Amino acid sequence: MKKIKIIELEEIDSTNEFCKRFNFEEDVIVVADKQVKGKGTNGREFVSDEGGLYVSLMRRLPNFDFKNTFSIMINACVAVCRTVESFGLKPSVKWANDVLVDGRKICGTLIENRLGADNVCSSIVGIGINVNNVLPDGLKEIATTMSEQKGGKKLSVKRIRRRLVKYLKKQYDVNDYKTYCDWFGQEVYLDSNGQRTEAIALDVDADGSLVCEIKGQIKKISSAEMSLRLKCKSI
């Protein structure tokens, strides 16, 4: 990735829809010390108070086909996971794009594509890390921060921040995916419209699907259509 600019912001509704405020003809990256209208997937809240790392990467994306847009999934997880290990700590993705530590959520990650007639046009990859953030009580037994995973010890945002960017403009596959899938091979739910079905996980294919076992039967899975739970895990 080319060299790319960086606009600092102190406070924002949200660093995805500065981005999209602006429509920027160039690649950005936008990078908050506090969110005051943080989303995560599905339009659900993703608090965003001060000490966490809020950024979001938008880039222009000309003849980009529609089907690869997993691997915009692809580079944000890898690039967070690199990030995460790089201060010591082991994270694992939970399919299809929320990276964990010690079982519970440390990072969110908001992938909004502007769809042309058969490509994708730009993207906004929105990535919230909790780093030294206090963390709401109902969210503490599923979710974690960085400073928490280093026994309370302050970490700098700002080097965290430099890292994560420097992991970003690096490209990654499906394989480099699949390194920080922790859970093949375990029995999974997945959870449909309040309905849940157990399978067994074996794989992640290069378009996003999951491949698993289903009452003997191996099937692909979108994520559009189901959400993986952990059997073992709390989230």
Ligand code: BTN
Second form
Amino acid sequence: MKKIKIIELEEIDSTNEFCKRFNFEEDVIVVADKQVKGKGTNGREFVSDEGGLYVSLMRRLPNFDFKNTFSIMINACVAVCRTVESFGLKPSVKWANDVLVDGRKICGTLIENRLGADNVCSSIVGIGINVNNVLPDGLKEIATTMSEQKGGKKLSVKRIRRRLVKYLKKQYDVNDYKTYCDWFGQEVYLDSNGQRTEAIALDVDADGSLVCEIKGQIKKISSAEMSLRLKCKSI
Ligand code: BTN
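Now show the form predicted together with biotin (BTN), given that the preceding structure was the form predicted on its own.
Let us now look at the entire complex, which starts with that chain.
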């Protein structure tokens, strides 16, 4: 990936929304110190107080096939894992797009693609990493920060950002992603519309689906259908 323009903001509603509003023609990275309306997956809020790293990468994707959309997420998750790892932490991926450390969420990813008639025209990859931000009480059980994981040491958000941008420029594949999935072979829950199904997680396919065993049958599940809950972790 060529040199990419970085737009730095102090405060914004959401870096993803900012990208959508400006609909940039060239590839761009938008970073904000704070988001007042940070967006999570499934319409949820993503608490984005000062001290965290909030980034959106907007790219034009000429002739990008629908079938390959999971590769966008693979790239984002692996780039985050490599970044977090390079600061001495041990990340894992919770399918499909959360990054955990010590069984708690350290980063969330929200990918918003603009679709054309038969391809993906552009994508916005939104990444929120908990760095020095103070987590609200309600999140402390299920989320963590890089600072907490480093024993309370304050980290340079700018340094982490530079590292993330470097890793986002590289290309990864599903095997890179799978090296961070430490739950293959385990009993898990699959949640959908308030319903919970027990399964054994077996693999992640190149198309991004989760391969699992449900009541003795092998099934492929898409992340749009169900979300994964790890029995051994709090999330
Ligand atoms: C999730 O875990 O639910 C996804 C969270 C994604 C948060 C990032 S922070 C940067 C970008 N801007 C947003 O409003 N959301 C994403």
